[in-house]
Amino acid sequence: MDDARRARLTEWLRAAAGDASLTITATSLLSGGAIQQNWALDVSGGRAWVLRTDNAATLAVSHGRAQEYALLRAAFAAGVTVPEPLFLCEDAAVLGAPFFVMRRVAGTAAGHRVVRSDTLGGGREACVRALGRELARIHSITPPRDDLAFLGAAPADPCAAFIADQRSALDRQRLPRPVLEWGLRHLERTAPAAVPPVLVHNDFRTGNIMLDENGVTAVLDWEFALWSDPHADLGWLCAKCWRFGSDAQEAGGIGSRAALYEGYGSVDDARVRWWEVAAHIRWASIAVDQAERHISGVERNLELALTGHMVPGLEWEILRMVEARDAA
C-alpha cells in the first residue's frame, strides 16, 4: 500500500475507531482472493485487523463490500464463527473502492494443506462435525430480514430457481455445453419438493474455512450468499471438486459425510446428493465464465485460462454422478 493511500486510510480509521492517535504500523497483502483483496493491518495498541476491498476485476454475481459487511454482521449475531466486523467505508475516495475492516484471526484456510492434515480443526471427524454446526447456525437466519434486503425476495422453490439461473448462464455462453445442459435436465427431472429457504453461504467449502489445531476459527468469503435450500451448502461442501484430491473424505476432503451430518442435525441425504450434482454444474459454469474472460481479452490472466481446463473433468464427474443416481 503506497504512502498516500496509507495516510488517507489512517485518517479514516481514526474517525471510525474514535481514536485520534491511531497509527498503522504495518500493512501486507494477504494471499488468496481472486475477486477481493485482503490486507493485514497492524494497528497501534496491539490491534490486528484485516481490510477487505475489491480487486480490479470482480464478478457481477458477487456482492459488494457493504453487502458482505451486512452478511458478516448477521452471521456474527447468529453465533457463526466469523471475524468480527468492525468498520465499513463506502467512500471510494479513501482507497479507490469501498472496503470494510474486521478483526484478524489465526489459522489456515489453504485447501491443499487442510485436507492433508489429521490434526487441523481438532482432528478430521471433530472438524467436520464443527462445520456441520457452523452451517446449522448460518441456516438459522431466515427471510425476511430488513438488514439483508439486498438479497431480494426468497424463491418459492430454490431448486427451480437454481435450474433457471444456470440455464440462463449457459444460454449466454459463446459455445454450447451439452453435458452441462444434460446435467441440468437431469436436475429438472429429479428436483425434490421445495423447502423453506434460509440464508445459504453459497461458497462454504475447504479453502473458505479457516482452521487451527483446536477447531474452526473463521468462515470466510460471504460475497455469494443468498436465500436458498439449506442442503445447497451441504452439497457444495461435499462436492468432489472441493476435496482437493482427498476423495475418500467426502466432507470437503476433511472427514466423513456421516460426521458432517451428525454435527448439522436433521439432513435429507438424497437432497444433498441432488445439490452435489448442482454444485458441479455451477462450478463448471463459473470455470467457463472465467476462461472466457481470458479468451475474450477482457482480462488476460493465466489463472483464468487454466481454470477453463477444469471443465472436462467436471463434466465427466457430472456424467458419473447422474449415471449412479439413475442406477440407484
Second form
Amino acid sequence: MDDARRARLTEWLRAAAGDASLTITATSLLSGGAIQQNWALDVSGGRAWVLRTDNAATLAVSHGRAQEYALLRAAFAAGVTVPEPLFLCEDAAVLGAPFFVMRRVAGTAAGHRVVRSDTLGGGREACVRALGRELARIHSITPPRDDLAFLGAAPADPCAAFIADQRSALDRQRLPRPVLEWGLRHLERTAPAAVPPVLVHNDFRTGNIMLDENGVTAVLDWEFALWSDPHADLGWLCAKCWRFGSDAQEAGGIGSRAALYEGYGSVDDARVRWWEVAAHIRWASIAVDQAERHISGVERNLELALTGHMVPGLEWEILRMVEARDAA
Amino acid sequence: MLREPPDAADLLATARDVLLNELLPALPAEKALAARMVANAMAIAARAAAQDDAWEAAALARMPGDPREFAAAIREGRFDPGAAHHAEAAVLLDEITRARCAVSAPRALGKG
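Alongside the form predicted alone that was just displayed, please also present the structure of the form predicted in complex with the partner chain.
Let's see the whole complex now, leading with the same chain.
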C-alpha cells in the first residue's frame, strides 16, 4: 500500500474509530480470494484488523463490500463465528474502491491441509459437529430483513429457483452442456416440496472455514449468500467435490455426516442428497465461467485454465449420482 | 507419419519429468504450487495430444441433433426415464464424458 493511500486510510480510520491518535504500524497483503484483496492491518494499541476490498475484476454474481459487511453484521449478531465487522467505507476516494474493516482472526482454512489433519477444529468429529451448529445459527436468520434487502425477495420454492438460476447461467455460456442439463432435469423431476427459505451462506465448505486446534475461528466468504433451502448449505459442505480427496469423511472431507447432522439438529437427509447433486452442477457451471475468463482473455491465468478441466470429472460424478438415484 | 518424432505427447511427458524431478526440488516453497499447476497442465495437454479424436465424430453422429439441440431436448424432458430413447441418451452421455475425462480428469473414471 503506497504512502498516499495509507495516509488517507489513517485519516479515515481515526474518524471511524473515534481515535485521533490512531496509527497504522504495518500493512501486508494477505493471500485472498480471486475476487477480493485482503490486507492485514496492524494498528496502534495492539489492534489486529483485516481490510477487505475489491479486485479490479469481479464476478457478477458476488455481493459488493457493503453487502458483505451487512451479511457479516447479521451473522455476528446471530452468534455465527465470524470476524467482528468494525467499519464500512463506501467512499471510493479513500482507497479506490469501497472497503470494510474487521477484526483479524487466526487459523487455517486451506482445504488440503484441513482434511489431512486429525486435530484441527478440535478433532474431526468435534469439528463437524461445530460446523453443524454454525450452520444452524446462520439458518436462524430468516426473511424479510431490511438490512439484507439487497438479497431480494425470498423465493417461494428454493429448489425450483435453483434450477431456474442454473438454467439461466447455462444459457449465458458459450457452449451447451448436455450433462449439466441431464443433472438439472433429474433435479427437476425429483425436487422435494418447498420449505420456507432462510439465509444460506452458499459457499460453506472446507477451504472457506478457518480452524485452529480448538475449533472454528471464522466462517469466511459470505459473498454468495442468498435466501434458500437450508439443506443447500449442508449439501454443498457434504458434496464429494468439496472433500479435497478425503472422500470417506463425508462432511467436507473432515468428519462424519452423522456428527455434522447431530450438531445441526433436525436434518432431512434425502433433501441434503438432492442438494449434493445440485452442488456438483453449480460447481461445474462456476468452473466453466472461471475457465471462460481465461479463454476470453479477461484474465489470462493458469489456475483458471485448469479449473475448466475439472468440469468433465464433475460431469462424470453427476451422471453416476443421477444413475444411482434413478435406479433406487 | 511425416512428422519428426518424438511426438507432442512424448515431449510433454519428458519435459514434465524434468520439471517435477529436477526443477521443483530446487524451487522456493512459494513457487511449488505454480510448478505443480504447470505439471498438471502438461499432463492434460499430453493426454489430449495422445487421444484419438475419432470418438468425437462418432458421438456427434449418434447425437439426436447438434449438442445445443440435444441439451435443449434433455431440458424439455424428452429423454426422461421411461421415454423412448432414455437409455441411448444415457449411454451416449456416459461415452462422451468418459472420453472427456480421459484427457481432463482420468482419476474420476472408476479409479477414484
